[in-house]
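Only one chain is included here, represented as structure tokens and corresponding to the form predicted alone.
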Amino acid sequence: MAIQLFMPTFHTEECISEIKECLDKGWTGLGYKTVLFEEKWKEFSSMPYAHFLNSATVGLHLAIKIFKSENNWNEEDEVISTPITFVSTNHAIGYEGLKVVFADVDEYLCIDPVDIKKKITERTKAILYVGLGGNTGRYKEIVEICKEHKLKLILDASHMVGTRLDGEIVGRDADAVIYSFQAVKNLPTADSGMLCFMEEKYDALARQYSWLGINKDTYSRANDDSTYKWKYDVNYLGYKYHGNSIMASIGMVQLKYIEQDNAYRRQIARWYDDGFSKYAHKIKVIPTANGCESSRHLYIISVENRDGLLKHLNDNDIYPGVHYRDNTEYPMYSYAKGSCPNAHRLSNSVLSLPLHLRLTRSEIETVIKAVIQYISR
């Protein structure tokens, strides 16, 4: 049987029971379960506000849009971001006409605070930090840079559901945190996400923007021959970004098990670590930062002739992935090509090995054996 990179696990009967409740009540859209899930998420994450959306991508866009409009950012103002991420991270900046300025990555594959300092200009408005694979990297240094330069800090925590730094869920010192519950994430639904602002005014705006700009709290009522007419205000050119109760139902069930699920992911990572420990001269395992209890969404290694290893594994029915291609190689970001040499080098050598809850110890040993077989040639 093939060993896949991702194979999501759902607590099926519980999910069906939650969804059935929505169907029985006839309430599958915004509200009801989305409200419940937001409350449970705030309890889990210690975030003051949480808004359930249909993807993390739209959460990133709303964070950028709201900060831009409320803080008077202009077109071509700059947001510093990483070139090693899924393209939605940086597309969210471009959606609002802002310029993505790429800073290089460090040994954790996270954005490097040393290079960030070199890239800050008078037009810099924010730093968008990605916790790749669940790693916190040098996050605390980024927080201090933002404080020093009065920059907004947006945390793309798509891989970080359950990640802790020094024992605490990461993000209370950011201005906005965005989580992904996409189909293959640690907390999978079909697709959805959560946007957590630290300030109430931003959360309130997000709720209007995500529902076509409608402010349902400002309705008025007119009494005309005992007929009540209701109307609401549309304050903004908004979007259809909100989540629904079906996805929220799945999310609430998955949240109950996230800690034990992540614990098994960390066990898989330890098995990989043990298997590769004698081959450090040929297999560089991307390290986890000190103080970081990673969600272990990914297990990433760096090797010479990555593409040869990829083919060898495929030939043995093992299907890893690459996270990610250097974004400056894409046409829309080619203006920054060559600006992040470490990211460019690593994007051509990294490989994400299979890591999911259905993997057995025996299957991990099979992957380890195949990797060692190739690099030992």
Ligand SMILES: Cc1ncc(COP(=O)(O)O)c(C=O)c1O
Second form
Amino acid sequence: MAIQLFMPTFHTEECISEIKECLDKGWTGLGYKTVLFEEKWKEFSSMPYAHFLNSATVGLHLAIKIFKSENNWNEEDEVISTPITFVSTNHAIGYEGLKVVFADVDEYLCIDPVDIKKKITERTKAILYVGLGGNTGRYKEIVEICKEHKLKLILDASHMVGTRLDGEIVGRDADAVIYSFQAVKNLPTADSGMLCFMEEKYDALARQYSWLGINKDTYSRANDDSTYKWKYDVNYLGYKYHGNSIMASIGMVQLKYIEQDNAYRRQIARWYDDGFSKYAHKIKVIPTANGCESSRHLYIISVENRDGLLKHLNDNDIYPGVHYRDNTEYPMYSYAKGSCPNAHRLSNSVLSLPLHLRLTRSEIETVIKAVIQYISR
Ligand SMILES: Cc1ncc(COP(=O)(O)O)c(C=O)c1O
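Switch from the form predicted alone to the form predicted in complex with the ligand and print that structure.
The next block holds the full complex; its first chain is the one shown before.
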């Protein structure tokens, strides 16, 4: 059977039973399970606020939008970000007319604090940090840089559900943390995400922006008075970004199993580590940062002839992935081409090996064997 990069596992019966409650009650939209999921998420993540949305992409956009409007950032102000990410991260900056300034990546494939320092200008307003594959990289140094230069820190934690640094879920020292519960993430729904601000005022604004700018407080007050049942205020040009109770139902069930799921992901990573330990001269495993207990969304290696290895694995019915192409190679970000040599080099050599909960030890051994066979010839 083919060995795929990702293949999500759902606790189907439990998910169906949660969803059935929504259907029986006639409440599938915003509210009800979305509120319950937000509460469960806060308990799990220790974030003070959590707003359930229909994706991480929109969460990233709202974080940028709200910080921009509340802190008087101007068009063309700059946000430092990584070239090794899914485009959502960087598009979120562009949606608000801000400029993406790319900093190079380090050995963890996360942005390098040394290069960040070189790229800070008087127009820099924030750093958007991605914990690639669940890795924390040099996150603590980034926190310090943000403090020193009074920059907002936005953590794209799309891969980091359950990642701990020195024993604690990462992100309380950021200004906003965004998680993805997209179909193949560690906590898969179909599509949804969570936006966690550290300050109540930003969370309250996000709740208006994510529902067309409608102020729900005025809505519920109006509903107390039967004369004005239909009345609510619209304060902003908002969006249809909020999550719904069907996705929240799935999310709540999946959340119950996230620790055991991540433990198995880490076990898979250890099998890969053991399998490649004697081949360090040819297979460079992207290391996990000290103190990081990674969610292990990805297991990434770097090899010389990556495309050849990719083909060899495909010929053996094994389907790895590439995370990611250097974003400065995309036409729309080509103004930054050449600004991140490590990212450029690594983007041509990295490969993400199959990693999901349905994989058995013997399938991992099959992948290891096929990789070693290719690099040894
Ligand atoms: C690093 C990163 N950021 C953001 C996103 C966007 O997540 P979503 O699909 O939930 O919008 C993804 C999803 O693939 C991602 O990998």
